[in-house]
Amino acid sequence: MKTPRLSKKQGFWAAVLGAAALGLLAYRQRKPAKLMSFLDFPEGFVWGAATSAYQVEGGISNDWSAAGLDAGQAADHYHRYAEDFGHAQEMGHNAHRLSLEWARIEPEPGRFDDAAIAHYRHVLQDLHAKGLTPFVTLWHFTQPQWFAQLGGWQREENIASFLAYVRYVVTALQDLVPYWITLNEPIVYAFQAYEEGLWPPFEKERSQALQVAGHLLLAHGRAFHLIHELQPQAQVGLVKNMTALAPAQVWSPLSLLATRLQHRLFNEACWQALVSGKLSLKVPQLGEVKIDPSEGLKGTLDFIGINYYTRNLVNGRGELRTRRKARTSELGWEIYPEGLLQMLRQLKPYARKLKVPVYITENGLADAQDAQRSQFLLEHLAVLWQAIQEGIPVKGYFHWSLMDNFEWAEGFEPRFGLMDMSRRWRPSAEVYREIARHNGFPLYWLSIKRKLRRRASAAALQHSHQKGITLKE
């Protein structure tokens, strides 16, 4: 098979215009790596999207649903999952991020439902005969409504709930699952639900943040140990949000401060934690959060997992704000791919201590016309390939989401997904497509001019297919 032809004026035009992109987009490197027509990724680099119980399955009751933010029956991800992982199959997926709904499964304190679990067994051993690698997150936010009760996160003794939990599960699953993911972003719900009191149970006391960090830290070491007590060739790996920051006045000492003080807050303090075995963290207005290396944190992790979605400019306030005229999703995020080459690159040094692998667990937009995806998902993984150049261990990518969902506090209107919620694909699953297919994308697609990009490579893959060609030899 032959890689479709250009004249040799297109030929140099596409190269100069996919190196001048690739150059941009790996912003400021400082050993530039050799030019490519066509950028590989490693062989066995695991391509994905990601999903979470609440978001897609529908007909759940848990704390979420009780305070109000019911996703009903969401996208019927309970009884679609087989159609479901078809369509991740067929678009060229060799594994999938989802999440178990503790309410399903422990309905009450101490009762687990084994029908709630057998119904998970069926949904790994779909995937498994799909060919697609799970990639299993045991806490996504939710939990049962008993637990909330109890005091839910702010309090360390309900930790032990948790466990028994995980004890359950894993010794149910263990045979389906190689890839555990202990809790997904806990610093985000930590701040978003007792700092922000935008999700349940809508807290707004600021020093209780802090604290249910703090707690969230310490589950995810003691469940990284009992895992590998129960099943000890898992892997167990923790997922967390990083955003690139910068200030928004760079002349404002005030600006500079407040950046600085996010980015160790949000950015380095989980990484430097899971290091070092300790952590004292003490934040003005915020309180303080100490961990004492005790409590046996120190290198609980198989695996690292990396959420990037935007960047913000911090003010003098310590106000996050977009910058002008930026490209953004229509939730208004700034579309800023460089930030995720800048957050490989400071996380390198923690993946090199802990001598562990990194997966981009999550990366989209919201982008119900699709007018977008494409372009961001080359852009992002342009960068992601440079990143791998330089010699940051990344081994996966999985996009968020397989299919539209419930967006948490924005509800059903944010469209993050490859399809919708009728399993219409959207054009850009065909981009990722042939991507995963081919584990890689020739340069000169990152030249398409945005304004014609949707169109371009339609019609480019729409000529591929036509032809009976790949994109490479």
Ligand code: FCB
Second form
Amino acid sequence: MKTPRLSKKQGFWAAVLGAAALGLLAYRQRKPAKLMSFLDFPEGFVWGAATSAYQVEGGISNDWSAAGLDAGQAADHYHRYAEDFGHAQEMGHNAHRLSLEWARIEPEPGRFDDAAIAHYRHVLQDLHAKGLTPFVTLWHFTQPQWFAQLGGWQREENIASFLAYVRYVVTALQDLVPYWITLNEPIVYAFQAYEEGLWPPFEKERSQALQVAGHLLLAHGRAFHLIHELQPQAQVGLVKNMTALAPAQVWSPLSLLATRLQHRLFNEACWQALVSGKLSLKVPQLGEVKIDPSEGLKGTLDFIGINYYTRNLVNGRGELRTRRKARTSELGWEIYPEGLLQMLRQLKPYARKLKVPVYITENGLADAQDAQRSQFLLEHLAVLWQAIQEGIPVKGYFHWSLMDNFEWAEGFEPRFGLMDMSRRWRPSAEVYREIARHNGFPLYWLSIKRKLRRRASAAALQHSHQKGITLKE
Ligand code: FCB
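Moving from the form predicted on its own, what structure would you give for the form predicted in complex with this ligand?
Once more the chain from above appears, this time first in line as the rest of the complex follows.
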């Protein structure tokens, strides 16, 4: 007789639910079963939310606004930052990821604006006063219009302008910033702006994308050395998007090959380059990018930042698709928590070679009604917990985002916030608050989906009390 076999996904959830059932059973028999029933995160785990300047601050003129993608007043975080950090503090966060707006700080080449830097000093002081450790991104997709006019990241010589900005900022703010992130998702930016033509400067010159990605990596390496020169104790990292990829047609060698290629290009090449110090990548139709070991890229990381959102299927032509009938967010992105574990497993050898910790610097979904966010959070944090048990050194998690904001070419429609624009908490913010406060959550929360969808934490807590389960001792 043929034994029925579980798919990987079924196997994974069977294991999670099995563990939950065992935990409850042991509890009923009054046996100590804390390990089974509570997903405990390591002591000192970093809990926070992430934002970026252009998406939340408002009142910024840069290459995006000049190109017609104007964020206007955005979430007015420029004026409301203290109130916003108050919310983050109330949500139990102990850290916050934000970015600085280069265009505010250096409105003309070589002219640095003292008032802009004074503003960011206040912002950072406020974070410290509220017990929130700042993780500060220096570049998050936007640049001053003058930099774009010089040819932006297409020209290697322009990296010097970025470094001048980094020098000014790090000199001025180093006493307030323990963690610097040089760049956010350089490869995503290179392809969206230079291959897909969706972001300024809207190029569809495929060969440019790889060049731009190469220049951004060089910029990262040089900025890493510069920051350490100015602030030896700084922790400096790079944030990269990792997307789970699977063949759209498992029977098609072309689809398999295209998946492999995309995985190497989007998920692996960057880490390989940072471990070895060299990059030599030739992609059909995209051309070639090379980085020589003499560039000093090797080991330029004190920590790794991963943004994880979704899984894509890759067809034989290398096009990305969403699985049919997949559970999706309002942007149509598949909700696929297992992919986070897969990506962290892929990353493990690199983190080990570099001997650096990993932070999840973004993870979240567009969900205006908050119908899926609590469950999304729990499922992703459950796999994160699993990754930690497997020895992957994950030290923190930042949810994207603290409040609704300007989602690039998609505008204001997608709602990624734990709060909406008027700073009303979505119910999932309470769930996240309980998790952050208790540094984990009871495993059975994963199985009370419906209650968690709405009055999430209230229902879960009440249930815990009725059953006599203390969240944590
Ligand atoms: C990431 C970006 C971030 C936000 C989320 C939804 O790729 O880094 O700014 O837009 O996607």
